[in-house]
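Let's start with one chain on its own, the form predicted alone, as structure tokens.
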Amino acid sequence: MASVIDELRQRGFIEQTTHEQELEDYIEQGNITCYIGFDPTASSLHIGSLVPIMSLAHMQRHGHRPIALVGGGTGLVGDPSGKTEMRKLLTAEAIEDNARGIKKQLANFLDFKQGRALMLNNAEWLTRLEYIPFLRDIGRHFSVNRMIKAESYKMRLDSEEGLSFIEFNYMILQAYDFLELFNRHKCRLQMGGSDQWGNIVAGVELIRKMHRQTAFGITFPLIVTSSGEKMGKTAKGAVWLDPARTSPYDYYQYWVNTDDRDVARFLALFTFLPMDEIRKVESLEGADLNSAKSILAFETTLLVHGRQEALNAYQAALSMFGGREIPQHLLPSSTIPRSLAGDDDLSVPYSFVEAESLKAGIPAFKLFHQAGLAASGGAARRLIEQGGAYVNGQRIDAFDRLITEQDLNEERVIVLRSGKKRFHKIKAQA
């Protein structure tokens, strides 16, 4: 069996490592402990967090113990990395609420039973620090000259707003987290995004200076699409892991609309399907590549929202867009249904309209607005006039066209569509 470092490399997770050969030798000893910090600035993670989450899951699958560290303490300070202006400072209560939401989502990927993974909050030790002892014992190991050369600080120092003193402490606090986890849990590996390199190295150095022990760091590349866009950004905003913010259907649709050039790469990063199967996707095109996209969407939705929601989203997509059977030989380890049986569309948003209202007829622009497919009546008119509105698959070109009971299909449903991807079902009720 390949080591977890080999696995992560093959899948595209690793950008930089410290002590490369020593790290490989250390991991081969087995049963190591590693950690990644998660910033509790929102009550939900988004798909930009999937690379670190998946890396922890791979670690656990290879027999190692991952620690997910929620930054309840560092969140009170704010990480300046990758930011040109100071982050909004949150209250302790807001951070605690956000931490609870993040913990629930991480449990979908990691098994926390019997200590196989740990979920910790650095507020436990950071909020209890005494300032003068901390400066004497920890601060003396840090060179300001070296700190201001770190990429995370340079960007802020060159910005108009500059770098606040509270943010300047962030690197020291993150390094102290690594030291605490080393002392408490024998954790010797920290992983994080490429913007965390300076903070990770600071922790490695702190452990070396205080304990004369070698600790290690791994950073992940910033994942962008082939079109150069940041992962998880859409016209509607971020793609969240919380189903209340991004529905499982919309989550599935994000992945099924992956650029052709990214399908194999995203299968490697965001699913656990075997690499020997994923490599075969690189040469696919046409209908087979579209089937691979369906598998990508199904597997990623399965991990975040569970099997039933993944099935609902898959079947809803079939009912909306049609499709063909997924070939048995294509990514055979996937548990996606291989036939078109069933057309459950529970994941497509719907609302009810009184049957009497449909007898008289409802102007199309009003119905599209009521269904949430347009932000206002005026926006609905423009949508229709620009040719982006459909009723039961047929484009409509008159904003005041009456939608009546004659538009109901055999299931007593009217299917509205805005553009290519947004659907809403109107169901008639007596």
Second form
Amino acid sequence: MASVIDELRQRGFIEQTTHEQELEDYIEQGNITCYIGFDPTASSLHIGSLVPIMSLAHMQRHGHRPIALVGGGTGLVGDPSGKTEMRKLLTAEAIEDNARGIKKQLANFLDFKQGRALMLNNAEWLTRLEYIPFLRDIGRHFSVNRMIKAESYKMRLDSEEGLSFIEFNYMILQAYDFLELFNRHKCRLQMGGSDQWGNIVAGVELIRKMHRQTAFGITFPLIVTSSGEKMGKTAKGAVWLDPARTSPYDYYQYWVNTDDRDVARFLALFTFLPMDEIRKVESLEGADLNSAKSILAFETTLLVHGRQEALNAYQAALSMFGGREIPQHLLPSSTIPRSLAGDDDLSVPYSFVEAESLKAGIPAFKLFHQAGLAASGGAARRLIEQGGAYVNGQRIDAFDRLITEQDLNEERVIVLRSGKKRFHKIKAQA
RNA sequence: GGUGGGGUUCCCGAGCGGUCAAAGGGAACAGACUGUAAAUCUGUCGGCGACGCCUUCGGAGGUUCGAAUCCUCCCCCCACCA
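For comparison with the form predicted alone, provide the form predicted together with the RNA.
Full assembly next; the chain just shown is listed first.
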């Protein structure tokens, strides 16, 4: 089997490593332990964390032991890396809550049974530190001259707002985490986003200074879309892994809307489909490329939300947008259904309206506003006046056209649509 | 603590007594073109059943026929000095 490093490299996970050759030799020995830190700044992870998560999953699949370290302690301090503004400090309780939510989500990707992967919280050791002993044992190994040169602080040092002392300590605490995991679990590899390079190297050096042993670091590239956007950023905010924040349908839609140029790259990063199949996608265009996007969306939704939700989202997309058969030879390892069967579209957003009020009729612009397809009544009016509103596939031309029970289809449903891709179903309620 | 410069609609950023719901850009939304892609062009972009009405320019007062614009106090940010 190819080394996990090769696999990660081929899939585009690796930006930079320390001690390249030594690292490869070390990993070849097998059964190593590595870790990545996750910030508990929200109760859910979002797409931006997918690269670290997938890398841990690859590690585990190659027989290594991943540690997901939730930053319950470092979260109290706040990482300034790459940030232009100081983050607001969260309360200890909020961080605890968030840590719990994150643990749940990671369990979808990693097998934590029998210690095959570990989930730790650095609050366990960080909150117990004593200031003076810490300064004497750990702090003395850090040169402020060097620290202020670190890229991760640069933005803040150059900014008007400056860098507060609490944030300045972040690097030291993260280095200490690495040391602690080295001591407790023989963890000698830390991975992280490219903005973590300085923090990771600080840990590598601390371990060398304290124990005269080599530790390693790997950073991932910052994944941006071909149009230059950071992954997972939409107008409505981040794309979350928590179905309560981003529905499986929206999650699926996010991926189907992937830019042409990104499809193969994203298949490599965000699915486990084999690379030799993925390479063939690079030369596709037109309809086949769109099928590849469906597979990308299906596979990523499957990983986060499970098979049933992935099927629902896929079927919903078929019924709303129409579909085409997905060729057998395209990414054959994917378990996406390849024939057009079923018309189950449970996961399109919907809401209920009382049958009574439909008898009287509801002005279209009000209904669009209520359904959440327009931010205000005025916006709904504009939408309609500009020809961007559809009822059951028919463009409507008057903002106050009454929507009545006449508009219900055989299934007692009215399909509203804004623009090309935003759907909402209205169901009559007796 | 002192001195100076600031806080404008989702973001950046003009406006500095009426012509201001507030230039310009970005983002967003819609139309055309398409492949639920990109690029491009066009329109929209505070609220309201709407040629009018209502609420916005850090907060509270005041001057004025009239204030985002002037005055007073307060809050917050930044730079330099200490």
